[in-house]
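Presented as structure tokens, the chain that follows is alone, the form predicted on its own.
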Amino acid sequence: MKEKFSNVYYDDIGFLTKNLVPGIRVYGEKLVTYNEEEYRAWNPNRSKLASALMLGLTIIPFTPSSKVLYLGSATGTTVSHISDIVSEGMIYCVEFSPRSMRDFIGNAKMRNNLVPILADAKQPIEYAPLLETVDVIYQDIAQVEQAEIVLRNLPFLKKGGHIMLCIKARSIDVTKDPNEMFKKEIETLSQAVDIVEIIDIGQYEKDHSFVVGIKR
């Protein structure tokens, strides 16, 4: 097993993260023991970040002490792996669906670096009092104005901090060419962010693209 990024490992079964809560699975993932430490297999069919990694993503901006704003945490699959990585940091997890948040809270109780926030990511003023300046904004939201939502939340991100955005073309306009939608969203992001990496993750998620940028 080799460490590919800070607290992100790789072996024959793919990418893994060291389990912050040994013995506990989040979504039925495989647990692997190596040198008396427990790791969680990161399923690329269940996590868009894992699929981007499998397809060659080279930038993972998380460190063990990172502070992260996660927009669209859903039930917590990808969040849980980022929680493993930022073991000494904090993740502020915004989710609009009460049902998803109920499921997510079960994971949050087990992990002391997760802050569940039931709110609309389009309205950051709703949760601004709960936040601090963050190092990374990660977004995975099936809404129309995906890049615009990142920009609305950008004041929480430090200068030089990273954004990680999964663009879901069909959630923006099902009638348009996905490549047109990707281009449009990237142009919107470029108003305030330098794009440094784009990965087509269509092999795992049809009509999806994964984008990494740095706040100017």
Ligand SMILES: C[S@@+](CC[C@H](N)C(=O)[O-])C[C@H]1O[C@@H](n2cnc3c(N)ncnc32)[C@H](O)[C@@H]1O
The other form holds:
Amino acid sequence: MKEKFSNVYYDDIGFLTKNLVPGIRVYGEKLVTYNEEEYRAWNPNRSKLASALMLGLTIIPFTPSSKVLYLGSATGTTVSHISDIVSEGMIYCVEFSPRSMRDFIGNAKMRNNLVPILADAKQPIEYAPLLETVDVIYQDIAQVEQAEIVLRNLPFLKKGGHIMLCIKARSIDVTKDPNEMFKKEIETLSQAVDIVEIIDIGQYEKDHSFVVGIKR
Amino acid sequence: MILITSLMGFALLNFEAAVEKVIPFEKNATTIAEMLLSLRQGIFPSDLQTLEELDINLCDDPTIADHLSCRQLPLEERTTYYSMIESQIMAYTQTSSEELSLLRREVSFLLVEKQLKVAASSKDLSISQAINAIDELDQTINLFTERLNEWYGLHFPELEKLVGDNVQYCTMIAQIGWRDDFKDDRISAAAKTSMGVQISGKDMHIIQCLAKQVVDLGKIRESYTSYIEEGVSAVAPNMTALVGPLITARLIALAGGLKNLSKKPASTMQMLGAEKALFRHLKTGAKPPKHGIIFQHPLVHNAKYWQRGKIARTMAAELSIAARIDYFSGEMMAQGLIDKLEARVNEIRKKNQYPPRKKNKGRGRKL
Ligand SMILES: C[S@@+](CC[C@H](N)C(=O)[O-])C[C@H]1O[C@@H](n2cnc3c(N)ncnc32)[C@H](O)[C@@H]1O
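Now show the form predicted in complex with the ligand, given that the preceding structure was the form predicted on its own.
After this comes the whole thing, all chains and molecules, with the earlier chain placed first.
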């Protein structure tokens, strides 16, 4: 097993992260023991970040002490792996579905680097008192105005900090050509962010791309 | 001055962005979470009245800005100011960075839990509406189906007896229509010897319009049912585990919400939905009802008639405990209640194996 990025491992089959809460699975993933340490297999069919990694993503901006704002945390599948990675950092997890949040907080309690926030990512002022300046904004909300929502949350990101987001070309406007829509989202982001990597993850998730940028 | 809301307290800045004043919060996660929740809901907390006496021109919180009729600070500026003054607020309130991150986490969890409770408590009202809508849909479906029995019955009166379910009956009329077009053996046999008359294409079309409406109403009914099943298990997980989603939803609707239901004693729980029979009892002296909506539960419904009242009473007792847990904590602990209910029911069955032998002395001879 090799450490490909800080706290991100690879073992011929796929990526893994060191389990922050040994013995506990979050979404039924495989647990692997290596040198007496427990790792959680990172399923690319369940997590878009893992699928981007499988398809050659070269930038993983997380360090063990990173602070992350995660928009659209759902039940915490991807969050749990980032939580393994930023073991001494903090992840602020914004989700607006009470149902998903209910499932999420059970897991979140066991990991002391998670802060759950039940709010609409379009209204960042509502959760401002709970936040601090972050190093990374991660977004996966599968909704219209994805780029616009990142921009609204950008004040929380430090200068030179990274954004990572999944863009679903279809959900923005079904009647328009996905390529056109994708270009428009990238243009919107480019107002404040330099795009540094784009990975087409259509192989795992239809019509999706994974985008990394840096705040100017 | 500019007001900035932080977890440690309010900071007041002058226009040179220097801190003029800090109004610290009590270092208690619950108090802070309650205040933030109130602000999120757009309610200005009464203990913040001191803010009214200050000269505030700009404020980051929308609810406070609204209350003080001052301008709202854009997020961009808010975060800039905050990162400049965070260490000053920490020093003033004597909060270490460890304490601050702990506080963030604690407040966030409490806030989410409170929000989820609020979300659930209005959800129960929506569920009540849905269950009442289902009853109305059923009435409408029955009404239209009766009309179709007569109308379509001109052409093929035998079909009604062959299909048990109203919506299925109407689906057949809407999709097939002419009795000679049925492929099902049983139905086409009946069609060959039908007593019905031939009708015109126009007549059939008009009949099918109504049948389609019933089919659509059936679809709405289905989606309402799954909405209720999903919602009620989130709102009242313990009651749902005990008696299933539909009876739970009906009880909530009859009581006017989970909160009201949680306040009712078991005896009321047992009678909810029996109001009509109760009035009849009071007015005419007919037999008093022993149970309301919970009669629909198979444990009560299928019980021997002399055990029913006792089983209903036990069930109502467990249900009222479940309702209280659901309203006050939402924690899942139904297994204990289910076990207790089962044990009690078995006991009742054992102790009351035989029907009471009173009043009917003459009965044996009559046979
Ligand atoms: C595709 S799922 C995210 C999956 C998750 N990132 C993972 O990989 O484990 C998208 C989530 O975003 C949430 N969402 C959509 N719009 C949102 C908004 N405006 N604010 C907060 N959450 C939102 C949805 O409720 C949903 O749970």
